[in-house]
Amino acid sequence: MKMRKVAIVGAGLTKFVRRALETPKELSYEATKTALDSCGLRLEDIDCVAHGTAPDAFDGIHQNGEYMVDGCGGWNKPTMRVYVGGATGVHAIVHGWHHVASGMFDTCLVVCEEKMSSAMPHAQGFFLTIFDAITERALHPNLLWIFALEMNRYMNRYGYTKEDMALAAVNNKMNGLKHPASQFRDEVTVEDVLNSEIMAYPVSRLDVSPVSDGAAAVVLAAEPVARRITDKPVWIEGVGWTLDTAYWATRDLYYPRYLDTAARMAYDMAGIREPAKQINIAEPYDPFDYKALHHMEGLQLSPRGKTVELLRDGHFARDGNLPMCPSGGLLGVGNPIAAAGTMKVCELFWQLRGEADERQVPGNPRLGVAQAWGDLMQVSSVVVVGI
């Protein structure tokens, strides 16, 4: 089946905050309107909607997809909800791409939202039942607990230290200070990260992205429509996704093979043979500092075991050879789960159009990759965009 070219023609974002006063519908509406206004379209110009939120429990509303339909502009339109945990924000764009690339629709609005502050007493509590009831749940694991195992395995495999991991947190948090949607305004040092509260060794509080509320949206259009809307379309050059086994204890956690597969799928579609040389900007999914580095390796943007060395040399700085998370990422902007991945694609849209203001990377970037990750350390979605 021959697929049509699809472009991102508009993007919008709410501010990411700890406790939003807006309802989930209102957050979605704000991101939707901002994205439509950015490209001069109205809701009647949109053929279909792809909508993403993570577990219903986060927003505190059962059947959240149905509840959100008018807030995300999906009322009386072909609308589908996408949910693959933390990977939702990029996966929803992959979903929207299929709608347009297939020829079924000319335009698609992708809206992702999360209001984690509605989850009481804490969002982590809703993950206690995602583990296998026979083989795992009796051990009382939680997500933070298994991420600590993964971080420990990654560090031990290559001889990395907690200080090495903290460098990634500082890189992203400092980038985030320039993002208008960021919920942070204070500088953070390596010492701050190392001295923050231990949550599950080796994970400390500042190794982790915060609980956040927010929404993000992009407008997709088929090539002829995109060229009528804007003279600066950002093309979706490749998409990839994969799900590994939910039995995380049977995998060697030092390498994200789920991402390896998804990235190679996206690069093949985009005709990219040497991603570390051809990609100009990377937005790896970074809910933890070690995951930014872990995912740079899975994205084939850094040799395994050499990522900290490149980070220390400034290779991944905003003015480095391959800027990593110039947005600030989840660590520096915030982590409203489903919206976080879409925020990364919004960042690439603005960067490639030269519209990222203080965050703009130098030079003339032409290709970027964004990625998200979720569920039981098993799902990854990748989008490659270019001009």
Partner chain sequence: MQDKVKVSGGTGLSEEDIRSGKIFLTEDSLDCAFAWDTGVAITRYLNELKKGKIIASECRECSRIMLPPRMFCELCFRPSGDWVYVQDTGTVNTFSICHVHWDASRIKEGEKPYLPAVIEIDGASSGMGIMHLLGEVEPDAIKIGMKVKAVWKPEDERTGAITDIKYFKPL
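Next up, the form predicted in complex with its partner chain, please; the one we just looked at was the form predicted on its own.
Only one chain is given; partner chains and other molecules are left out.
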């Protein structure tokens, strides 16, 4: 299979906020324009658009992709929307990679947006409609239920405690304080996490990322074009994605099988044999604290059941051997669902170029992995980037 090399050449974000004045289209415009400006391109330099936004229900506009096209610069261009729940933000990068790697296009804008505050009284309510209409929805489930079920299984399997999970929340939230797009400004301790309101045991309020509005965008370019645009391209070395069965209760929830497959696919493509040794920065998807750890194991970056030990030893700290979520992640920056995954790819772009300001990981990191996850705990997308 002959694929072209694809680079990320520009990136932009909006601030992630609890409730934004801007509409979804306006948020998309801000991130997209910032990404274009960051690499000195204009919309006319862009050949196609890969666009991601999560459920139509959040915006109350069915087939929201068409409505959004103007904000992401997609008018009169080949534009495709991708939507795989929470995994959308990284999956859209995979989508854009296909457009360029195939030789079809030289440049692609990848734009992901989420405005969660429009849905009343709470965006969470719309997640009822992702469950099986007949065998599950009648029980009135909530996403917090199923994540609590997964977290409990994970903790029980390895003997992890609530305090262990809180350590991951603190790691990410403290990193997020340095992020200019973060919606948080207050320091958080393990005590704070443990003492926060119980939502669905074992999930407490500070174990969870907040609902947010925001957008993120990156510019992709084929090799020769990328080298003309910037002298610091960040290459997409590998991509992977999988959907596991929607019969989610038939899987053993302590291990993310969907991610295992997706990660191995991305590492194979990138020629990575020992991810835990070769990867310098990890941005695992962390809508909940346990998920950061769960996903470090699925990403093959930490031995199963040993992750808390490594976290305690500082292995995943910003100045550790394998920094975990130096951006702050969803827990530390915010969780506008589709945009949050793309934000992780933006972070790797800045980190590998040495442009992450106060958040910069020391030691000239060369290889990073970002991952996002969604739907009925079943889908994962992985992108490996390097310089």
